[in-house]
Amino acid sequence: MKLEDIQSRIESNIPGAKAEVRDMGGGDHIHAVVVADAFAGKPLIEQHRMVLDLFKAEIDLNDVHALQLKTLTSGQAKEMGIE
């Protein structure tokens, strides 16, 4: 799966999301930093589930073997210097 497709799917399906997606090796180990105020008030596991559910088919088929996530609200991203 292309990095651009992963980024687009995240940004298209999570309101207000901005995603930075990188290949960590082999094209099937992906790291994504996702900033969205839709994460506000949700536990970390629920935030990650919001993203992982978008790729259930690819994960089940092993097209995406590993999807490492960092999810933040825009306020958290600003505090960390990520914008």
The other form holds:
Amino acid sequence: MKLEDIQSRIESNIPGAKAEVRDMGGGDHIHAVVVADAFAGKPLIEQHRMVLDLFKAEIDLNDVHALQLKTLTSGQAKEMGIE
Amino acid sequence: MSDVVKKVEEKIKSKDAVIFMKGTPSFPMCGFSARAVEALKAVDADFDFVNILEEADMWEGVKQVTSWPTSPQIFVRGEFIGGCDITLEMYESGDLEKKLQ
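Moving on from the form predicted on its own, kindly provide the form predicted in complex with the partner chain as a structure.
Now the full complex is given, and it begins with the chain already shown.
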């Protein structure tokens, strides 16, 4: 699955999300940093589930073997110096 | 409740922590499983594992229980805490150790 497709699927499904997607090697180990205020007030596990659920089909088909996530609200992103 | 879900439920309560992983703690077959095991070892967790490469039924069962599609999957005190990245974040923040006390 192409990185741009992963990014656009995240950004079009999670309101106000900004995603930065990188390939950790091999094309199926993907790392995504997702900044969205839709995460505010949600436990980390729910934040990750919001993103993972978008790729259930690809994960089951092993197109995406592993999707490592860093989820943040815009406030947390600013604190960490991520635009 | 299906038999395999019952087996999963019993397994996740059998130890302080349980990891459904690819491979074994001494021979992890995936980097994320390996890193999650390292975190559990680093906090001296009394943990058990399920090698999902050898127990496909347990893998299907745990995915039903957590509705989480990826591996590894880590449980602490019977509660699903997430995959590798959340476990590492909890390790770094000290939450993992606190949950195991």
